[in-house]
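To begin, one chain is listed below as structure tokens, in the form predicted on its own.
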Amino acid sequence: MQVHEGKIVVVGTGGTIAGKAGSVEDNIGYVAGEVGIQELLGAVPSLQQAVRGPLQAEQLAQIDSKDMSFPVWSALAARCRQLAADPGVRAIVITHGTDTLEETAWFLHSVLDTHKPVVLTCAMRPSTALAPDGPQNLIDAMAVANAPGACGVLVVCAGAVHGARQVQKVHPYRLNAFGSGDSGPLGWVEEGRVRLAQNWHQPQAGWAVDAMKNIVQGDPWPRVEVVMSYAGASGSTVDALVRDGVQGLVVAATGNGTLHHALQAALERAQQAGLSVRVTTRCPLGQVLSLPWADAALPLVLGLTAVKARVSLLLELLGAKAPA
């Protein structure tokens, strides 16, 4: 086995990888982010021989991930940029809730501007369920740490690793949860080796930065909502949101970025009186369609989730340039 220089810092922050159950038979009626990080490392065994060299355990936070807050993620954005300024540290691993995983690694691929990895994992059954995922996930994002080349943001699930940028959770329960729509995985994790079907490179990593500075500051988080169109859908939603001072609006539109047309006049009311918006599509697979020659009247998204232009937009309101 070869021994790398460097540790790895593993970055708890509670989720259902962490939690606990009244038996071994329910996977679903425990309360997430109940064990503590080294509690959690200490139950598997064969961690260290899959770490490969010095491991470093740190407790950020003990949550449910849907209850996933702007001061954790400006906590754990900080402390990531500390630990990957560190020429002591190889490579991040976090555990964190599947919930709202894909917005936590959507933020940190905005933010963070580094060449070693960063590896969120997570797992669909608390630690004390019969068998739980949660240990082979652990021993598979030390695999993605380990593995030559990998870089930047990743997410490790039921053997799979995933971008920052097309990751989503696709399913309430099976242990494979995480999809990455049309594009794919990047990669698997076989037996502790990884086998990539993609390259670990990653667009756009890091372009938020200037956010995360004025974040670090104390800036406010300005306040961003999503709404979607639908069949009968109204612009009483967009209306109230203004009244309630809200300063950023992401559209979940059906099909090519369509609305409907109730809906499209009020978010151009709001538009008009300075809120930002932002339209992708609620379409689980593709991106929007720009057409050049048609005068859209509300920005477009290409790529992202409505969750996840939600948090680009509070970025981009937060003093960073929109990526192109």
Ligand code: SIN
Second form
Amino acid sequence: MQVHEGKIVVVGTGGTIAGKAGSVEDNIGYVAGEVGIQELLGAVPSLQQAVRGPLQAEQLAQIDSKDMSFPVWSALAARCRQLAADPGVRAIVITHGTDTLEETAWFLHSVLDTHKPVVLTCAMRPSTALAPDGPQNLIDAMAVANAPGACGVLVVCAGAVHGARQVQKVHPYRLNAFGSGDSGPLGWVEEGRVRLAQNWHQPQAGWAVDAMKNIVQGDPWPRVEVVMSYAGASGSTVDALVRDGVQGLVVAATGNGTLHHALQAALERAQQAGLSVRVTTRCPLGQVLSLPWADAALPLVLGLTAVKARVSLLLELLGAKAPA
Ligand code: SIN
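In place of the form predicted on its own, output the structure of the form predicted together with the named molecule.
Okay, now the whole complex, with that chain kicking things off.
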């Protein structure tokens, strides 16, 4: 067994992986974010073997990720940036709730400029379950953190490894709750070994590192909301949000970026009033295909779900230059 010199730092943020229920049979009636990260790691006897070197644990937050907030994101990104710059750290593992994990993954992928692996992991069952999935996910996360060539922000759940751009929670209950859409996962962890289906995705050198500077100096986060187009949609939600002072809007459009005409009119009014509006599709697979000869009235976001397009717009409004 190869022993590595640098340490792996595990950063706890809460989630079901740290959840507690009243009985071992209860997989859904639990409170997320109850068990401290030291206790969580201490309950996995073979973890040290999987880490293959020094391990450090720290508690950054203890929340249900449905309540993820800008202050927690700011603190997490700042800590990851410090750890990534520390030559004594070889990888970062983050324990996180599954509900907004894909947003945090995309956020960190956008603001961090590191080639070290930053591996997010989670669980669908609380730590008190008869057969919790968290311990195996932690062991698998360590295997990914140690895998040759692993780099950038990755997600490990139920034996699959996903990239930050594609990963999406696709199931509210089953243990393999994440998918990577059309592209499929980057690979799998099998008995401690990573089998890749695709090359590791190289990080994009943190396209939003300049937004990170503003985050660290405590600039206020902008307000960006998501709306959706559907049968019978109207423009009244958009009009109300504009009156309420929202700065950006992402719309999950139908099909290939089409919008109910009433919603479209309201979004165009919002854009004319100075708001940043972005269009993505509500289809779970694929991406909007733009017509090369037609200028879209509202800018399209290609290949990102609405919640990730919102993260990108937040960062753009925080001063980052979006990639073309
Ligand atoms: C959460 O997202 O914190 C709760 C749900 C989960 O982790 O599965």
